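In the block that follows, a single chain appears as structure tokens, in the form predicted on its own.
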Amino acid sequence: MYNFEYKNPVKIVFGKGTIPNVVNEIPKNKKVLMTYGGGSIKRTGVYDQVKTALKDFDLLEFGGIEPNPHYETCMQAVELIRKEKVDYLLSVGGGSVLDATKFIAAAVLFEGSDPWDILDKPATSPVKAALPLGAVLTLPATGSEMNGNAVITRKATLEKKAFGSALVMPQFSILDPECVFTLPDRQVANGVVDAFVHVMEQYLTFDVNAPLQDRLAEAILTTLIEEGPKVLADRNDYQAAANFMWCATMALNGLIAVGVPQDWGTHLIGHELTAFHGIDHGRTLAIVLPGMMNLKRAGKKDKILQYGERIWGITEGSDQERIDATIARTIAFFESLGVPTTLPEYDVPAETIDKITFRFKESGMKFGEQRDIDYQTVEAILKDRL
């Protein structure tokens, strides 16, 4: 096992009924700036929830913030921001909207000329400062609510890049399980491969000896299998409504990242098929990774073959047919939930591949556990999901 630190200071509020607590949480003396996406929290009633909690307090709003949220359009919170001189940000919503609300907290101090550069030059332009920001969960997926990370789409020049800093992680984050029972099947679905990839991403690279790391994953891995189907099949059964919450906050929380290595090439390359055709990101990550496991088979042989054993109960054969077994299992389970897992079937043509290679090879870039992973490897992946 490799040397860490660990620390997370995110505050938990979990179950039903929790969302009122919010106005336990901020302080009083603050002027709060309300984001959230599309409008669903005002269908659903968490929008109210939220108003009536926060009643007393000098409250903003700021809505329309997109799936794959905008820089375009946190540059306008930003303003807002400025303008009204909020001190506090509150996430209302989605791993989307309180992705785009960690870029705004940072970019409302950022002292450089273009807060991009938070983003698209992140070791020469590091967060130094944030406003301080909280968040009420409506729908798991993507662990932001309890890390520091977030991922923002430049829709000027289709780029999507990701930062991550301790200074934008929420101080504190309400999840009440019963905001699944609205959401639809595909945010449903894509939340369950998004917080699977997010656990294999951690998981499915070599051996460094941390066996209570890799069991806590093969938990998450096992529940969400069990668990996600139900939310599929009873919008309205609370306990797997919360099981599979937990289990998104817990894959991306940093617990089971510490001392092991890590991938995220997926993400990666996944983060390229939504830039060019906005596909949506649980979605890519389940074209992505069969891939991956396929071309990256020698290197990851190991942890394939465990992974085949402990989740998917695969030992017989040889080590080659247990991981096309494996890879065809994973694929399955990702169909199971009405994910498809090809390129055409997202209509991404063969130039799409062309596209997403040059920018690979332009940057020179070369990641995965043992950065070995270019763009000529990342050309033969998408090819693979023809």
The other form holds:
There are 2 protein chains.
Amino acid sequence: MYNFEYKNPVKIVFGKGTIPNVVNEIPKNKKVLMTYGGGSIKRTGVYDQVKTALKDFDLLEFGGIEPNPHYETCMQAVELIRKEKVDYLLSVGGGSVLDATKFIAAAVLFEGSDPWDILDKPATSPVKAALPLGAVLTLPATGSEMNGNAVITRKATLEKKAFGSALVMPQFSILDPECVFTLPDRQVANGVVDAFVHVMEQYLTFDVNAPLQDRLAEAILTTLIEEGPKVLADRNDYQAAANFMWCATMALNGLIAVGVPQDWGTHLIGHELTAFHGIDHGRTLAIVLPGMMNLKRAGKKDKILQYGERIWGITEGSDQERIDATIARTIAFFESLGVPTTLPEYDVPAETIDKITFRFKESGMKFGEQRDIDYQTVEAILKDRL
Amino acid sequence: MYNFEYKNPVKIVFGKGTIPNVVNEIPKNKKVLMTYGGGSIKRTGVYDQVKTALKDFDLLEFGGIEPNPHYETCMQAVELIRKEKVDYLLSVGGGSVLDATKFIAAAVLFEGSDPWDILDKPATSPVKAALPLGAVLTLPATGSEMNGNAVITRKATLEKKAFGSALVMPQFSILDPECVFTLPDRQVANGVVDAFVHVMEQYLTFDVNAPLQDRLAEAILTTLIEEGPKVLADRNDYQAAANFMWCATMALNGLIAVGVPQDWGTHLIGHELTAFHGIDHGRTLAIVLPGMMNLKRAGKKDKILQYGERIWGITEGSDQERIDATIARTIAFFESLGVPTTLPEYDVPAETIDKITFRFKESGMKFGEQRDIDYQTVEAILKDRL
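With the form predicted on its own done, generate the form predicted in complex with another copy of the chain in the same format.
Next comes the full complex, and the chain you just saw is listed first.
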């Protein structure tokens, strides 16, 4: 395996009835801004639980953060924070609210002229300070609760960009699996796919002799395949909800990525589908991953064969036949969750492929674990999904 | 699974050539005490690497920490630290040196009259402060490099006791797998067994519907079984050494223990064998574990069957036959590493069983994941190993 460094100081508070513990995790003297999304936390009672727990705090609110959160929305929160001299952020919601909160935390203390640079020019505009933040997570999916990463969309230009900094890792994340009980099928399915593809981005690359990391990744994949359908079948199955929730966190807390190459090409391409058509993030991954596996079947061969054998029991046929069967099995899994995997099923026209290909051509980027995915590969991957 | 809290802020610096990075991890203004053991670090060159890296620090030394480190030795270091006003500890060695360093860090700032209380009366004498510490790990085994636990022996009374506190977690641990190249067979074998049994203490209990934790534990076991013999066969196999080293850390950083019951009975009994006869810690675990599995075959049935099937492929026969075969396979694995598993092979006389049983009777302790192991069970487990 490669040399690596790993440090993850996020405190996880996990289990039923743990939301009121939020009062123990925020320092007493803080002026807190609670961030949230479209208001589902009011319907589910999470909002009331948090408000009651923090009744003795100086607590402000900022709601209305959208899925694939907008830079423009975040900047409104930044303004409020500066005006009100808030010094602690509490994200109450799913990964979008938390990603927005991370960006807000960094943007408030950003010293340059334009906080968009945090996302657009990470090499020259690194995060040097951020407000402390904590999270109450209501939706297992993104893994944002145990890392320092965030993805933000600029509404004006339809650009979707990511940044990462240890300074925006939550100081704590409260994970109550009972939050899963009130999720619609679509969000559960998206969450399972999102967590699954997070693992794949760190696992389905090339072998560097890191068998423990491989098996940890496979442990998460197997458990998602087992528990995801249980959650969909019975939303009140607490144990299935808990197992799904912990899988989603473990999928992206950095641990399975230590010492191994990473891809993230499926995410980069998927982000464009969200930017142009507003397709749910998890669903874009279900579209792109099979195309990625198909087009990168040479570079990823050993790992696709290992994944097919260990996860799906595929051992018969030539290497190419096994790879075909493994891609088909992966597609079938996503579809079994109710998540379509082709572009026409989302009414994406062929010209979108041209637009996305053009963007990657303009950027000149090469990405993936071997830095060999260029705009032509992107075009081929997307055409594979027509 | 159960509710849980998890936080592990230890920074891991992993890989070949990383020891000189120690200079980046210790704050510049610190007066550092470097702790070490019997001097093997001088033969291997690790001592020189650390001294060279820290040449601009005010650096004192405290060597001579023995395996199963003595309280009495630790207290000599405490005296030196107070006299010299040291404010940072750097452990350079294996788990014994690091455990001693953790205890020293807590004992220096202990406010009670007798620091032994940290070990003997943890409920009434919790650690409230500790000096900061870091580690350069030279021997994969104990997992001490990524947790807040330590085990200390009082020479005068032959008592071996453990304590744990987040305050003694290393701020960083540097793990260079090349340190494995110079280890004798015996230490490699002990380390593999130690890490293996750490996993078993957290895994071989009863089922609480935590399939991800189970599979993460199985991932470590499988990798140890695969990589341990490679390290023994070729001490210069860097990749095998790296995989072994990372397994040992992952075995006891708390992650596979979240939300599940834990046993630790094998350790409690094993500690007595070390206290009375000085048997290497790992070897005591190889003796006790098969007896624990045999005597607790009812309470641990489901997990022994799962372990037997998933790790050793044992699926034939009645439940009792499968359990017998699983215990036999575990013994065979330890013996294949050159680690004997019965008391006579270590010249332990039968009267030692009486002495150990008496100690557990006197203490009135009941332990194990179901708190049902008493002195009579201890006696039966040890007699099983005659």
